[in-house]
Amino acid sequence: MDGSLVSRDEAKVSVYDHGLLYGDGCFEGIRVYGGRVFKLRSHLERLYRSADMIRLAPAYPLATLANAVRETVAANGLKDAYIRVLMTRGVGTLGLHPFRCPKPGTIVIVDAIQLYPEELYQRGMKVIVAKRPRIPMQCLDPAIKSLNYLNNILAKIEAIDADVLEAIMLNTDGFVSECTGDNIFAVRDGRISTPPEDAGILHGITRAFVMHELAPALGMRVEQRPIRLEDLYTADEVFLTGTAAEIIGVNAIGDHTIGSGGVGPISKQLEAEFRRRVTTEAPED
């Protein structure tokens, strides 16, 4: 926290921090595989872009924060872990004014994580379609990975109420955007597609890894195009990607069974290639 290693019990945030008061800040979730920080530079570059978009001046250069991440991983003694890096606006007044917070806060957390049960990776997971739409890009650009996740959380509550773990969110034009915490892909007749960035999605690091590295390595191509719910319902396969989720197949969307009702072959190939790469030598760039 702000340049010092502290224990979980000693880690405290001021009640006057605008990250707490208003969700004014940004964050990244990053994975560690075999002691290597997966896509560390890509994640931190996205974090610094988010900070720039909300006019938050980082307290440290990117290289310094990268070293702090590695130091925190080493201090926890974990070879496989989850990292949460946060930048908050910092301590200020009770008013909204962001520039009355003289010093931004910087936090690095390293811990274990398991987002979904292992059996769901084998047989696929059921999801629903949230009634709550994605906030329009004109109101809050989803390229900003901000500390205010209430839009996603309310959609997540819909999923929990339906006894599933994830929900698909549509944008206000009725097109598929993303899930509450994951990007989404569809496969039909061997062709892989995913919503474009202007559908109101987070520019996912794992999404980009699938599109530009994993799929081409397997002789596959991913197309970005507008996707409607009907495209998902009639797809041969649907899968989700995310830092915590990695790659996981979807076997049903509400009452609609996807494909054969299991994890499809292309989803399995991509997941296997992902697993091979991160367990042999997870790329840090």
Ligand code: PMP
Given for the second form:
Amino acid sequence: MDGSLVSRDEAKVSVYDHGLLYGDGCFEGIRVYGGRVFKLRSHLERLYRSADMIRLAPAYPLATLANAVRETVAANGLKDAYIRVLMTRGVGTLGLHPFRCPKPGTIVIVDAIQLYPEELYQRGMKVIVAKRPRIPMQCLDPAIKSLNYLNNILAKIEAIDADVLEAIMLNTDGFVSECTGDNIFAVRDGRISTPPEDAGILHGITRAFVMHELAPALGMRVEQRPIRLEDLYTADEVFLTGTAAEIIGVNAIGDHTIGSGGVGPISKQLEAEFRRRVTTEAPED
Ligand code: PMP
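Switch from the form predicted alone to the form predicted in complex with the named molecule and give that structure.
Below: every chain and molecule of the assembly, starting with the one above.
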């Protein structure tokens, strides 16, 4: 925290931190595989872009924070873990004014990760479509991984109320954007597609890994194109990607069974290639 290693019990933030008062800040979730911090550079670059987009000047240069992340992983002695990196606006007054907070807060947490239950990876996961749309880019660009996740949380509550763990969110034009904590892909006739950035999505690191590394390695390519709900209902396969979720197949969306109701062959191939890469390479870049 703010440059020093502290125990879990000592790690405290002020009630005057605007990260708490207003959700004013940004964050990243990163994985550690076999002691290597997967895609550390991509995650930190996205964090610094998020900070820039909310006009938060980071307390440390990127390279310093990268070292702090590695040191925190080492201090926890975990070989496979989840890292949460936060930049908060810092301690200020009770008013909104972000520039009256003299120093941003910097936090790195390393802990165990809880994935979706293993059986869902085998059988596929059921999701719903949230009634609540994803917040429009003009209001709060979902490309900013901000500490204000209430749009996602309210959609997640819709999912939980429907007894599932994830919800697809449409944008205000009615196109598919992403899920509450995952990006989304569809497969039809062997062609893989995913919503474009201007659908209003987080530019997922796992999404980019699938598009630019995993799919090409398997001789496939991913097209970014506007996707309607109808395209998902009639797709051969649908899968989600995310740092915590990795790659997970979707077997049903509400009452609509996807493909043959299991995890499709392309999703399985991508999952296998994902597992192979993170266990053998897990590059930091
Ligand atoms: N969309 C949202 C809203 C997310 O919070 C996340 C991260 N959990 C993702 C997509 C997936 O992004 P990444 O692959 O970078 O984890």
